[in-house]
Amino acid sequence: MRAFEVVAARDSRHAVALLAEHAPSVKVLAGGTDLLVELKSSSHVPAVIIDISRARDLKTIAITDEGLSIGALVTHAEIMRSPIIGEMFPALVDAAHTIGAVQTRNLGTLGGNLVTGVPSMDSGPTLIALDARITIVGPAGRRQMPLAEFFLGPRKTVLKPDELLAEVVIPKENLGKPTQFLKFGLRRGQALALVNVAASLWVERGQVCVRPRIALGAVAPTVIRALKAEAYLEGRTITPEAMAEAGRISVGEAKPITDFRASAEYRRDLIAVLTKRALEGAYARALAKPVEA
C-alpha cells in the first residue's frame, strides 16, 4: 500500500478547508470500518486523509427546528443507546443492531454507513422510509436534499471531493411516525442483508394508511422507496390482504440479481414477504400507540 498523509481536522469547518486544499486526491476517515478495509485492497490510495472522529460538531442527537438531527458522527452503538430516538424511532434502533459485530456498531458511523452507497446497507431503508434529509457541507455552503437521492449507484453518491455529510434529519412532521425494519441474511449476526425493508405509516380512524412509505435495499442499484406500493396503500384500509398485496407490488417496483449468495427469484419472494411484515409490524406500533397524523 503506498503511504499516505493523515491529517486531523479539528471541526466541520476546519475539514472542508483540508477537503478544498487536497481535493481530489482525499478521503475522510471517520470510524475506518470500511475505509481501512477499502484501502488495504484498493490500488488508488489517497495523497491525504482527513481524519474527523474529532469533530465534535458532527456527533449531536438532538431535536430541533427541522426536526430529529443526528450527526454524522454518531456510532451505530450510540444509536442504540439514545433515549430519543429509541422512543421515537425504535426501527432506526433495530436497524443499528444488525449493522456488523459490537466493535464494527462502537467504531462506525451513520455517515459513514451512507457514504459508502452500499445498496444493502442496513441504515439506509429506514431513513428513507422516514423522508429523511441530508445536510452536506463544502466551500459553497451548506446544502439539503433527499437522503433518497444521495444515492446515485452502488458505492457512488452524490459527494464532490471538496463536500462532507454532515447531518442526517428526520423532519418534523415524521417524529414518531410508526415504522419498521427488518433484514433477512444467510445467517443471524454479521451478514450482509439478502434483501432489508422498511416501511412506515401514519394511521387514521384506527384502520386508514395515510403517508405509507416502503424503502428496500440490497434489490436495486441503490436503496430504493416503491411508490406504487406506497399509492396502493394510501388512503386504503389496511388490512392483511393489502399489505399482502403492497408487497406483490414491491416486487414488480425491484431488480434484484443472482449472485452466490442468493438468486433474483429468492430475493423476488423476500420482498414480498418482508414488505407485508414490515407493514404489519409499523400498523402495530401505530395501534400500541396512537398518534395524530
Given for the second form:
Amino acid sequence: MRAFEVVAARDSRHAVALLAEHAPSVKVLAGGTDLLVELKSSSHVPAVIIDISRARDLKTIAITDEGLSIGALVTHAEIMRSPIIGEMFPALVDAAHTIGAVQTRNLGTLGGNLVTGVPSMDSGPTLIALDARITIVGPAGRRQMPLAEFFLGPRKTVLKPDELLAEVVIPKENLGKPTQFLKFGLRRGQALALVNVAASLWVERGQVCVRPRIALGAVAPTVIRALKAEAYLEGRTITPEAMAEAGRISVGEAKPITDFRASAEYRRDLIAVLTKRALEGAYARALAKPVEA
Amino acid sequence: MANVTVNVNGETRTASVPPETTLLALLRDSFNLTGAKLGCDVGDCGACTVLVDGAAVNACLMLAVQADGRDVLTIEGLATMDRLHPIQKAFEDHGALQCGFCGPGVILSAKALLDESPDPTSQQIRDALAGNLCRCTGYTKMIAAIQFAARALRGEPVDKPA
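What about the form predicted together with the partner chain, after the form predicted alone?
Below is the whole assembly, all chains and molecules, this chain first.
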C-alpha cells in the first residue's frame, strides 16, 4: 500500500473537524473492508485517512422520536445481533447476513456499505423499501434526506469530501412494517448479488395492499424503486397473481447489465421471480404478525 | 510512524510501524507470528483470519493502528507446549487439513463460533466457514472435526474417529 497518514477521530464532531482540516485529499475509514481493498489497488491514495472506527456516538441503535436510528458505524454483525432490529425488521437481519462472510460482517459497517455505493449493496434495498432517511454531518451542520436520493451512480453519492454519513433512520410510521429481503448470489457466502430485492407492505382488512414498496439492487446504476409495480399493487387485493404481475412489471423498471456473473436476460428473470417471492414473504409476515397500518 | 500496542495471545507487544501497515503485516513482520497467512490480501480467502476482541476478522483488512489497545488471538495462542487446543486436536484426528495453508484461519473461525455457540448445527458451521477458502481437502472433514471439538469442549465423552 502507498503511504498515508492516519488520524483517529474520537467522535463524529471530531471527525467532521478533521475532514474540514484535511479535505479534499482525505478518506474516512470505518470497517475498512472496502476501503483497504481500494487503497491497496489504487495509485491515488489520499494523504490522510480519518479512522472513525472508535467514534462511539456513531455506533448506537435506538428508537428515537423520529423512528429507528441506526448509527453509521454499526457493523453488519451488530445488526444481526440487535434484539430491536430482530424484532422489528427481520429483513434487515437477513440482508446483513448475506453480506460477505463472518469476517466481513464483523468489520464492515452499515454506513460503509451505503457510502461505497456499489449497485449490488445488500444494505440498500431493505432500507429504501422502508423509506429510510439518512443524516449527514458536515461543516454546515446536519442535513437529512431520503436514502433513495443519496445515490448518484455506481460508487457515487451526494456525500461531499468534508461530510460524514452519521445515521440511518427508519421513520416512525414504518416501525414493524412487514418486509422481506431476498438476494440471489452464485454462492451462499462471499458473493455479490446478481439481483437483490426488498419488498414491504401493510395489509388492511386482511388482504388489501397498502403503501407497498419494492426496491431492487444490482439491476441499475443505483438501488431503484419499482414505482410502477408499487402503483399496481396499491389498494389492490393481494393474490398470488397480483404479486406475480408486480414481479413482471418490476422487470421493465430495471436496466440490468450483462457481465461475467450473469447475463441481463438472466437478471431480468431473477427480478420477476425474486420480486414475487419478496412480496409473498412480506405478506406472510404481515399475516403472521398483524400491525395497525 | 505509528506506535501500536496490542495484547497478542495474552502478551502485551509494542511496535512502531508506518501508518498504512495492516494488522497482518504487524503480526507477521513485526511480531514474527507467521501463523496468519497472506493469501489474497483483499478479504476473500480468510487465510489471515485472527480474532480481535473475540471476533473473527481478516487481518489483511484492518490497519495495525485500529488494533491498538485491543486483544488479538492468533493460531500461535491456542496450543501450549504440552497440548494442542481441542479444535486443533480434532482437526489432526480427522485429517481435516491437507496442505494446511487455510488451517490457522479455519481453526480461528471455528473457535469464534464455538465460543459463541457451543453446540452449532452443521449449517451454522458452514456459515462460520464461508469466509475461509480451502482448495485441497474440502470442508466435510472440517465440519466433522468442529462438531467433534464442540462435544469435547462441552465436556461430553468423545470417541477418537476411526
